[in-house]
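Below sits a lone chain in structure tokens, taken as the form predicted on its own.
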Amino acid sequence: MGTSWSVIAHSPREIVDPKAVSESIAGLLATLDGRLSNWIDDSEVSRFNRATPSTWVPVSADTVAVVQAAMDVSARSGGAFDVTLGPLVDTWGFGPGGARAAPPPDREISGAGSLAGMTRLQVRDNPPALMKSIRGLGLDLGGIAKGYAVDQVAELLQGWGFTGYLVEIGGEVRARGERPGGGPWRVALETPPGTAAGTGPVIPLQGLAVATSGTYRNFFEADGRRYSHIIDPWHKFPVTHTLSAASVIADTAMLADAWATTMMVRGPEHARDLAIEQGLAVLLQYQDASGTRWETWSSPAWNALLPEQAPTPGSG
């Protein structure tokens, strides 16, 4: 998945053999690979994008799981979470067609864009299998592939019979049962460049999962202007607006980190709006009209897991 991953777990009987443990979570993560990503060419996403319209693709029931998470997601979201932005996003420079300098024509960025659209895509459970409606369309599961795979993790651990671990995925995390010691798990929440200096707020995690998009890691800049990896599915532009960091707790870290990218494409004024709306738990972190400040805005069900980590008005 183009990114590391990191375990701690205790139980409190032995494991017989704790190298046995690690080798079944990368076993199971390159398993996993092989299936979500369409950097892998013979993966199972990257035979759809290649296959024929209207035929049932066979897939896993790991990627079956994924889509169908992120149609929810999508549905409830009002189209801004979108994995059919394949193409788009790799005309933009940010998929396994390669880093672009400079942003790409008009006409491709069209041609790409005309592709997507999450109604062109169809599941099926028994026997899972994926199916497009028009050729060119093709999957990007970047925003809740690694999410899921901190979920399969975790209920590995659970199978070897740990009673607590905190699982972590390119940032996205998970967490059961007590840290060593006793107490939550202890997590610090990562901040826009520009910000006080620092970590964000440290927020203990137990029995939860948390996720953080952001506009600041990938990215390139063209004539004084930065092109974000996140994509608006209805301009077919990087987003523009100010909101660079949203962190979304969840039950799961699949959906913690496919909401969290859906926070990234909204903004911050409707991405406030959307929290409240479906209840979830969601932290942003954005600047001001003015470019000059920084400021912090929590949801409700935030306030209410994490009432000492809500912000005061035009914090930052």
The other form holds:
Amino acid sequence: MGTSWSVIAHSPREIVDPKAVSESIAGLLATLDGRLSNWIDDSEVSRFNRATPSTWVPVSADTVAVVQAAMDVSARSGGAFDVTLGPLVDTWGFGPGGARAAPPPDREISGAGSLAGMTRLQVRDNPPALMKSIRGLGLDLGGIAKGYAVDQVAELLQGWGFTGYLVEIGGEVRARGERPGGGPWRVALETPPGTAAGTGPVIPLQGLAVATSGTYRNFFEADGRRYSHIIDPWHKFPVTHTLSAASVIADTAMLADAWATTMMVRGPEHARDLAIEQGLAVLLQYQDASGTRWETWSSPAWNALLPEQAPTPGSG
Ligand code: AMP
Ligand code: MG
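Could I have the structure of this protein in the form predicted together with ligand AMP, to go alongside the form predicted on its own above?
Below, the chain from earlier opens the complete complex, with every other chain and molecule after it.
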């Protein structure tokens, strides 16, 4: 997944072999990478991306679960979240094909863009398999797989008997139980560069997950413009709005991850509407019109979860 992970966990009983625990986590993550990553040549996703259309390609239940969740978020977001953008993400230099120093030529954008489409993707539970209706359709689960992996690590820790843990992969976090010493875990949210260090909200987290997505995380600059890794599926272009970061709290890290990316696809105004319409707990960080000040907006569901941090009524 091209990122780091960390786990803090505790248990009332003595855990026999902490090293075995961390090895089991590393093993699980390697397995998931080998299923979900399009950066690994012989992963399930990479094999599916090369497969011929109109035949079922057997995959693991993990891959099916992630694709099904991606389809659900896609439908609920009006197509903003789209895991069939693989070839386009790659064309823009954010895939395994390698980075770019300048935007690709128009014909490459329209070529890769024409291969996308969630309706061209079919998923089956039993036996688990994927099918595409056109040659060249390619999955990129980069906006959701980290969250799924966090959830799976959480399950694993549960199995080891841990009663409190904080699991983090590349900024997507899930917490259960209490932190060592008591009380909910405290997670400091990432803030976009340019904000003073330590100014992000610190949120208490217990039994929930939080994910943050941001245009500042991965981008290139050319001719004074910034091109981010979040791709607008309608314009086939990196997003151009002023929203810098979106955080989402959800029951699972997978959903938090997918929705955080979706918010970044939509931009500040549409993301607000979507968060309210879908009842999602969302915090948006964006620049004001003059581009000099950072502003935040939190959804009603976010404010309900974190009443002590909600803006006071009337303050806007
Ligand atoms: P995240 O870091 O979770 O926000 O995910 C960002 C990654 O999601 C990008 O690097 C792409 O691999 C992928 N991505 C980009 N645009 C979209 C989109 N519109 N829908 C789903 N995934 C996307
Ligand atoms: Mg995401």
